[in-house]
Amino acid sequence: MHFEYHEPTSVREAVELGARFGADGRFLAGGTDLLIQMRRGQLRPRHVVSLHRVPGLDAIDVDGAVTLGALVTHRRLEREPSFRGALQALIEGAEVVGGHQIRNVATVGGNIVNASPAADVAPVLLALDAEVTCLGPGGERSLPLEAFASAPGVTARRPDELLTRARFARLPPHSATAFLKAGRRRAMEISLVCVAARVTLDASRERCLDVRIVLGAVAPTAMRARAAELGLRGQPLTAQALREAGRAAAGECRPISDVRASARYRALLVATLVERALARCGERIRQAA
């Protein structure tokens, strides 16, 4: 690998370098995906712009809306005390990313920009209706995370833009989240299927007011199971309703068969994990009462 290495000390300097190099440059956050892709020859940037000395990108702000800086690591997510409770899925998604060494350096921004359909934290952020903000020479622009990735490794970020943060609103009362992942082993494994769920119940904690169901590793990008969501809204959160939601989600996904699992097996996993994730959300809401 041959490239020039740059270490800007401000967001402004990083953006200026990104604009100067364009498609010939890459921003380096944790590097757990970028460096592997470079070593494999999948990416050959002429310039690498490190963000390690740029201040202000590693903050977690939970005042009103929740803001995650692009350099927040997965280790920070799994240790953040304010996420224990309604935002437990963020911890559950972060704590299954690689091993401790990976989570100490891998970042939220890198996870989003890499746009892997099997990413673990991105589906949780989708379930939370997160938006992302990119900063370029023309200023800031924000867009829904759901519109950010269009294919594996392909995003709406322009070559001269730096993704600076992800942001989502605080959840309403009687809400909970959950994340479940299936792999061929318990740890340090890419998802065969992963599911993130968010549920809001009414004051009786029995009927579903709102729901998000996001599926990972079963389509070119993480996807909302919208038919499953629609069938659950306004309904009591019964065991039968959860089973039907799981079956509906399995019918919506578009998995592939590869050396790790067949498409049929992945669809069966979706049905099971969706049912379990929704049930876990309901249990957490009732336990918090």
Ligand SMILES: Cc1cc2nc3c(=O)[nH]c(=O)nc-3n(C[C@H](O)[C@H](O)[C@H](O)COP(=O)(O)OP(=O)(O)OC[C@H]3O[C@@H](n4cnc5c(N)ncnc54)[C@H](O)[C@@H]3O)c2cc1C
Given for the second form:
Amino acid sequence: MHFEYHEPTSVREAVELGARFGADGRFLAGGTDLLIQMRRGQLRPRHVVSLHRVPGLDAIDVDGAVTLGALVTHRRLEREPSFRGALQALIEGAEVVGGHQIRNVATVGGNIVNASPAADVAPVLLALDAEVTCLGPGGERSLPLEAFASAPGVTARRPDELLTRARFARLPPHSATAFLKAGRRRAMEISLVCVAARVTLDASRERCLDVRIVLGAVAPTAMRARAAELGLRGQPLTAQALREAGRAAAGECRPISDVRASARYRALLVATLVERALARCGERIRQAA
Amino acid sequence: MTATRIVGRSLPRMDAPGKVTGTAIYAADFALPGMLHGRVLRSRDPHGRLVQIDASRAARVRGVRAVLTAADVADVRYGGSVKDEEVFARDRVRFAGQPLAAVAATSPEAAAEALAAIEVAVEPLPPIVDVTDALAAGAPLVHEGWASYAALPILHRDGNVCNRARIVVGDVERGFEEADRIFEHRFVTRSVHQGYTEPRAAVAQWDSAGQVTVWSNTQLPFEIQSTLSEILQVPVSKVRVVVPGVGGGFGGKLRVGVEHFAALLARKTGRAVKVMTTSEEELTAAYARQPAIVELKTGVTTDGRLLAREGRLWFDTGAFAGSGPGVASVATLMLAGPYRIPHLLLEGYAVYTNKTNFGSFRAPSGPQANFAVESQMDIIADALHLDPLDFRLRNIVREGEEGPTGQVLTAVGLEECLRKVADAIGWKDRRPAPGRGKGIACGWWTTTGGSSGVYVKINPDGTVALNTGAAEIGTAALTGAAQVLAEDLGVELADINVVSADTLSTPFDFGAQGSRTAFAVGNACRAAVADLKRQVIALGARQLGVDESALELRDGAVVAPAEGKRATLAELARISQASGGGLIAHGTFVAPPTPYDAKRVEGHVYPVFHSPSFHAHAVDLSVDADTGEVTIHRYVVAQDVGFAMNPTYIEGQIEGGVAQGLGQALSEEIVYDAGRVLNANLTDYKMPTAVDVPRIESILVQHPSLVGPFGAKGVGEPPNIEPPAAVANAVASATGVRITSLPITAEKVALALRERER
Amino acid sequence: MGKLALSLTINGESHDVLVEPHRTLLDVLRTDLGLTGTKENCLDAECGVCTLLLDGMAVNACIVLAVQCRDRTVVTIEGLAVGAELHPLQRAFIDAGAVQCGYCIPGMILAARAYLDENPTPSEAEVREALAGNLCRCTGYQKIVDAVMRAAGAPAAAR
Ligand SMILES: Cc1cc2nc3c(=O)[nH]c(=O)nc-3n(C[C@H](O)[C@H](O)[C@H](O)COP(=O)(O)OP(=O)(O)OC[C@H]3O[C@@H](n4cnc5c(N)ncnc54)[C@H](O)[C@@H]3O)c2cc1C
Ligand code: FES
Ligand code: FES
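Please show me the structure of the same protein in the form predicted together with the ligand, now that we have looked at it in the form predicted on its own.
After this comes the whole thing, all chains and molecules, with the earlier chain placed first.
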């Protein structure tokens, strides 16, 4: 673990360093993924660019759209009052990441760029149709989060680009979100499966106008359960419909068996967690009314 | 019972201030000037011929001061019951994690770089991955030379079996003939790690007189001393082992683990060397609990009397015997359970495989055997339409009855334990809601014998030095012993200073193992006080000019009540210092032998449970029918502790032991695939966190033992025994599904529920 | 890259150290500064024995680079007591019988301290959640949770 250390104090300086080192460099945010991967020898960057003195990347902005700076920590997310209610899933996704020590420093940007299939916050952002913005020597570009990660640890970010923010539209009325995760313990768990759901009902709160179901840890990247989503569109959220959505999602996920769980159990968890997350969305919409 | 002043009270442990302020020094914290960092290269292959090992490039890495391989160390085999271990693999690699070489360097980074530069050529052989593999007809031998190894003569060894311990009582076949129903079941458990938070660590340094001092967090300094003397080929007197603070042991720090590497590297370099394990080394190459297969055949009458049991337990002991032969012996007593069964044939096997040398984890063999026995008790009760509590009460051992090997049982508090946990958990309502159920399990355990010596010295200010060879590993056992000492001497606990675990200066102690420390050191303290009493009374009599018979020791003074005369211990200590070399006593204790019927046992290194303890656990839990997840609502333990020397720390032992037991029950397992560990880090080795462990309710039952100080029995290990069985029984009660393997993961439960639906 | 000179403020005192960038705060505290109250175990941010306060926040010192701590304040277990006067949490840990081997205890106390600073009147469930990143293998957590609740019951001024 030998590298040169850099501590930029502005976004511009950070981007310049990123451009200078390209694939030899890594940005360091909370370090909860990066430093462990480096200690285990999985990553050997020659330059580490710490972002902790870079101002302006740690804001949560809820005017119009919601913007999360890349350096917003999970701790900030879970305590953000404006997320209570329709955006509850963001709180639920953040508050189950590691323990307090992890959440105090681990960032949204790190969660997205690390692109672990088992990440907990990224799936919620995916369910919110978030787009992410990268800033590099060639300027700024935004792309849908769904198009960002393509495999574990592999993203559309160029090595010289800094992820600056994630952004999503505020939800229409009669919307709710929910996040559920399963692990062997109740805390300090990498998800065996996690599910983020978003539901928008029509004005009469009868039928589903829009729905997103995102599954974590059952494919090389977080994935949308499109068949399950499609099946619900225009339908009332009956117990039967929820169960079928769960079953459909289980059918379309592509889990593997590993030391944490078997593929079969993961699929079974998908069915249950999807059903429950959707039910929770339904309850939340009704309660908010 | 006479009233006590100090023993029996929940006084704060003596070493707490140093621990809460960060000033207590543990072996992991220990450092010497100029100290080098040692690291061990371990085999990646579970089995193979070691063709070549080339360390020449490693030796040239900047900062490297020594590289050692088998070629550099004496060709000795060591080990407790079978001498089958070697420091470094010589020509055969027997498990993934086996040491191949060690380096010492000026920084941990240089040491790591050197390890990477050692070239190893291994010609792989198919690994023997488990007991079934090892016992298959024609299976290759893990140790081709097994018969030539020195070993305890009592062991029954045969090829891959490094011991078969056996208990035979009555005629088991006749018992089965007389039985109305016979039940046969098989249970499987996985390896689990002790999970101490302080890694194993040692610093070694040689002096110019050829003596090596090793600061280690071992539980057994005297055992490490003798093992090092074998490995280093120096007399024991040239090896000094000192134990600074120990960050938990639970049986994982009994045997040499890092000390020999530190000592060998220090000898080679002439510098102090520190070796400390990584999480990966802990999970691949430590003394974790043996995986086990248990087969039980039990015959009963329709009215629920146990008549006969044939039980076999096979331990995977890994590549070396280590604790295996002894633990296999203990297992046979555990297979009998705390029950009256007239006909028994019980066998415990320790079987070699190509895995790490599994060892002794808190109540070794206890959880595995108890999981099988107590699960089957519930299965039988169900089949006979008996309440599991009643079924147990009908069969448990009672005062004055015989244990399986013929020992006479006394101070048997089991019925009280069972009734109290059942009441506390609300046993009458065993299935309070759909998906919710209660489970119960009971057991017995030993208070390990072995001898203890203490020196007790009275200081000129009237305070007292307690000098013991036992190490304080966290249980507060030495606070308990000091409470005994303070009680008997008539001083306050705050007056006692403890010096411990230095093989050069402290008297011998059998060590912090087997729930024995407070028990045995406490008794040694009592013996020392008896001696000191004679000394101070003789001195007081001379000093005060009264007859010895007129004097008694009370409140830190000798007093002659009738004469109104008094001399404090401080005064007497000063007088003795001036004229007689000071007040000091050597107190010793060894548990008296427990008679048993030697004809009933074979290959057995542990035929009786000394001053046995009895216990019952009850749990109330819910199971999520969809995910299989278990939620524990309440957990109650009733444990017969004989006499509660310090109730707070006994509760602490129970709470900690149950938490560890719940990990074994629900979430922990070292996962092997073809001899390699798949989860050698704390990300995937799942120990319970504060949100996983429920509040644990302790009921202390006190049937005083005849031997222990004030009637105490060993308390440290037992709480670890019953949790897996209690949980399994409660899960069965909640769901109707019986899980016969550990851990009872949510996945297993969910999939079993699905199978049943089909 | 060679060594970097930096000044660390630990428990209110500044320390000048010369370290390579890869050195963790944990390593520098324990090896260079002899502050071994912050413990070392997994180095994977999983066990919490290395917990300390960085700018008042509980963090795992095993995944913080020392160089990241320039101009920031670090509080370790050694900095909690004021002279001979134990911090109320330290007192409570002793009184509640929460200490066994003690190796997890510095991290536990600092995690609890950070949490009580934020929520002075927590529920037992909240305390358990706040300590989930700190493994203890000896106590089963119960008396640790009791100790934190006990400390929380102390008058706010004492905290
Ligand atoms: C004990 C433990 C438990 C954990 N539990 C969970 C959990 O439950 N759920 C979960 O989702 N995750 C978990 N994690 C993983 C981790 O905490 C999260 O993924 C976290 O969000 C990563 O953020 P970070 O700021 O620490 O990232 P870092 O480690 O700093 O960075 C991660 C990667 O992203 C890059 N990067 C970071 N920020 C930027 C940026 N702005 N622009 C470009 N590249 C960037 C880095 O170069 C690096 O490659 C856990 C980790 C640990 C150690
Ligand atoms: S050593 Fe830092 S969390 Fe384990
Ligand atoms: S007291 Fe030993 S690990 Fe917590």
